[in-house]
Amino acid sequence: MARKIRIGALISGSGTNLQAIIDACESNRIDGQVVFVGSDKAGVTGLERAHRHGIASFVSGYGAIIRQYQEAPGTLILPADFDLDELWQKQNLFGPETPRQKVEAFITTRAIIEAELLQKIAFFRPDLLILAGFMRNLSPYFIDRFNNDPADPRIMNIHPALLPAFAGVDGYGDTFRYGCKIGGCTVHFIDYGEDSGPIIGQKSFPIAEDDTLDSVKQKGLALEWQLYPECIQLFAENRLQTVLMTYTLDDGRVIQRRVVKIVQAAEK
C-alpha cells in the first residue's frame, strides 16, 4: 500500500522536471505531494510554477555566502557541529590534485549555506527530497543529516545521460558530441561523489543522423518527465531497496557497489 509522502523540490531554472512531477501528484500518479520548492536563484521560472500550484517556495543564497568567503571569511559563522577533517575525507568531489584551498572553500561554504537549508526544510518534515534541475551539489554535511539512515537514502537527482557515462552538467550535450547512437537519462540516489550515486532507474532513445543537439534534449526531456515520476512513486510505494553488493572477480580482486533494487510490494 502506498503511502502519501511529504515531497520537497530543490531547482534552480525553469522546472519542467518540477511541473511533471506536480502534475503527477495532482492526477494520483504519485501518491505524495510536494510541500515546498527552494531554489539558488531568485525569479526563476520554476518558483512561479510553485505559486501558480500554491507550494510554498524559499530562495538559499548560495552566491551572497560564497562572495562573503572570497571578500571577507572572518564574518562567517560556521555550524557548532562543523568538522572540516571530516568532510574533507568524506567528499568525493574532488581528487588529490585539486588545490587545498579550494576544497576548503567548497567545504566551508556549503557547510554554512547548507546548515541554513537544512533549517528551512525541517519545518515541511519532507519524506523524500528530489533535485530537479538543482545546479549545486550537496555535500556529505548536508546528506549525512538530511539521510537519517545512510542503508535508507532519501535525495534523489535525475541526470540527462546514462550514467556512469557523462556525468557533469552537460549530460546531453556530451551523449551528442561524442556521437552516441543512444542517449538517455538516470534517476539516482545521491551520494558524496558527482553523480555516481546507486541507479533507480533509466530510459534511453535512439539518436538518428539527422537529429540535432537540440532534437536530442527534446527527445530526453520528454523521458525524463516519465521516468522521475515513475521512480518517485516507487519510493513512495517503499519499494527501493538498496544494498551493499560484493562481487569477486576472476583475478581475485573484490569490489563493492551499492545498488537499488526494486521489491514487489508484498516483499518489504
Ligand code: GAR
Second form
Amino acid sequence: MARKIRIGALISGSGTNLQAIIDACESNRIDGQVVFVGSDKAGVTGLERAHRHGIASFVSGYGAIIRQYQEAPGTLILPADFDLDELWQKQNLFGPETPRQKVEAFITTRAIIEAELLQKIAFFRPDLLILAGFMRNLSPYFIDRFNNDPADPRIMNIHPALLPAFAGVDGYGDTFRYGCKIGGCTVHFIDYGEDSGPIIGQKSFPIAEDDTLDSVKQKGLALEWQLYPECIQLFAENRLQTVLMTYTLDDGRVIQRRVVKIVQAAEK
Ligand code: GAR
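Right, and the form predicted together with the ligand of this protein, after the form predicted on its own?
Full complex below, order starting with the chain above.
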C-alpha cells in the first residue's frame, strides 16, 4: 500500500470539514492521517473533534500579538529573517489604496505569529497543510517557508463559493444574497492573494427560489465534505501538477493560465 501522507489542519470553528477528512482517513478513502490540528481560537468544536480522535492540537495566539502590536509595538521581537520590503512586494491582499500603516501592521504581526506557527508545525513533519474553515489569511512569510518548492504547492484551502466569485469571509451568504441560481464550493492551493490560488476541484448545486441561507449552507457543506477528501486523496496519490498553460489566440495575443492538472500517478 502507498505511504500514508501526514496531514496538518488549521481551523477556526466547528470543524465539520476536518471531521469529514478524519473520517476519510480512518476509512482509507484518504491514504493519510491527520497529525495535528491548530486553531486560532481556543474552545472551538473542531479542537474537541481532534481530541476525540487522539490527534495533537494547539492554539495559535493571533489576538495577543495583534493587541501587543497596537499597544506596544516596540516590545515585539521580529523573526531574524523578517524582510518587510520583500513581504510587501509579494503580498497580494491589499491594493495601493490601502493605508501604509494597515499593510505594515498586517505583514509584521503575521510574520511574528507565523514564525511561531511554523515552529509548532515543523515538529509534526506534515506533507500537506489543509485550511479547513481557517478564517485567517496566511502571509507570504508563511507560504514561502512551508512550500519548499513554489512549483509544488502543499497548502490547500476550501472555500464556500465557486471561485473566483465571492472570495472572502461569507461565500454562501454572498452567493445567496446575489440571487445566484447555482452555488458551490472550491478546493484550491493557496497563493499570496485572498482565495486566489490554483483551483484543484469544484462542486456545484442548484439554488431554488424557496431556498434559505441555511438550506444553501447545508447543500454546500454536504458537497464540501465530499470534495475536500477527494482532492486530498489526489494529492496523496501524487496526482496534482500545477502548470502554467500558454495559449495563442487567433489575433496573435498570448494568454496564460495556471491549471492544476490531474495526472496519472506515473506521469509526475
Ligand atoms: C466552510 O463552509 C468552509 O468552506 C468555510 O468555512 C466553513 C467552515 O466550516 N471557509 C471559509 O470561508 C474560508 N474563507 P467547518 O468549520 O464546519 O468545516
